[in-house]
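This document opens with one chain alone, in structure tokens, the form predicted on its own.
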Amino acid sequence: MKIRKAVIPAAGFGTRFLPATKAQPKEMLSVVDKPLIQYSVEEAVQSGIESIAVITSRGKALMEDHFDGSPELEQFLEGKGKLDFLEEVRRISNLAEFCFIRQKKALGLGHAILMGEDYVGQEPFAALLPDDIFDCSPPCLKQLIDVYTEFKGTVIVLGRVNEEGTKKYGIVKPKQISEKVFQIEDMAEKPGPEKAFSDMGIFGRYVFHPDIFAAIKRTAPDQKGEIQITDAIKLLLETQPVYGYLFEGKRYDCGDKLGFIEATVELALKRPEFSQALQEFLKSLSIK
């Protein structure tokens, strides 16, 4: 079955970016000239996704406006002859079919994904976390979809992490199937280096079998009262295989301030209109 739908959880407070996120969603912070969430949406569309449910919360209406039509702005741009900007604005509003679902209380990533159950129905679907920007060819999500198509089971993206990373990410116990594909035997949420199964962490891309919803409903909240998607996937392992894919490309952790800065600089360097001037500026810096 073709993967047609995606869920993008975007209901968090973004406290690590305060005060910038006091009055605007973290997902609308701009990396170069696009908001974070647009990178995830474009990756989904480039991977064949046609319909996207964004899980939102109070104060997140800017995301809805961003992907909606803007007749006044379009009329202004057309009148000024700014046709390149006009084309881009119209492209954004036509990227995909959107549905915005309100999560009234932050109860963890697992709960946020569960909010998309009625929208998704009984078909496989993707989930993308907008904190992560993947610079990959083919897109990271497309790599996962290809694995799902071959193995017909839930697939999560994996990346190598250092000891500090074992405190930040879910860590898997992998059984290698091929160079990049692994069957997951166990996993733990942020276990730390002493209890980590491996150096493979779970990053923010998933392709789920619809049975994940039943697993989430069976998942007990953690000490913070949140339902972790890692715990739900671990329950799913009891009834069906789950796979991990060591993706090819570059990932930026934009949920971290330094990662956000790195993404801004490196992605700007890839843009022809910025590359040369930015390189010259960086070379001119006197770093002590």
Second form
Amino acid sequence: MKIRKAVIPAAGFGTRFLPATKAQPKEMLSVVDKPLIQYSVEEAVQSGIESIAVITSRGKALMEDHFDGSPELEQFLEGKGKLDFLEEVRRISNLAEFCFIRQKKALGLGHAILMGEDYVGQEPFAALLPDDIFDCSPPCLKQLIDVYTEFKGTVIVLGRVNEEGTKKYGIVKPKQISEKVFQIEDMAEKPGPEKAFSDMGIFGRYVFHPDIFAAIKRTAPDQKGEIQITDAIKLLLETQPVYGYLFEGKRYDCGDKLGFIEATVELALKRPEFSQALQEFLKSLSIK
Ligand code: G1P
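So the form predicted on its own is up there; where is the form predicted in complex with 1-O-phosphono-alpha-D-glucopyranose?
To see the whole picture, the full complex is given below, headed by that same chain.
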């Protein structure tokens, strides 16, 4: 079955980015010249996704405007003959079908994904966490969708993490079944180095069997009162296989300020119009 739909949870407060996120959504902060969330949306579209539900919360309406048509701006750009910008602005609003669903309370990532249940229905679907930018060819989500199509079960993207990473990411207990595919035997949300099953962390791309919704509903909240998607997947793997996939490519963790800055610098270096001048600027800094 073709994976047509994606859910993008974007309801968090973005506290790690304060003060930048006091009045604007974290997902709208710009990496080079595109808002963070646009990277996930473009990756989804390049992976064959046709329809996207963004899970939002109060104060996040800018995201709706960004992916909507903007007749006044388009008219202005057309009048000024700025046709490249016009084309780009139109392209953004035609990327996919969008639907915006409010999560009324910050009850965790699992709960945010559950908000997409009516929209998704009974089909497998993708979830993309916009904090992660993947620079991969084929796109990271496409790689995961191919694994879902072959193994017909929920797939999560994995990457190697260091000790610090065991406090930042969900960690899996993997059983290798091919070079890059693992069957997941157990998992834990941010267990820390002592309790980590392995050095394999969960990054922000998933392809879910629709049974994940029933599993989320059975998941107890953690000590913070949040329903974690990792705990829900752990319940799911009691009744059906769940796979992990070691992706090929590069990932930027834009979930904190330093990762965001790193992504901005490296992605700008990859852009032909900035590459040369930015390299020269970086060399000119007398970094000791
Ligand atoms: C979430 C997930 C975690 C995963 C991480 C990937 O955590 O709960 O399992 O490893 O995304 O970025 P968050 O970053 O929302 O705290």
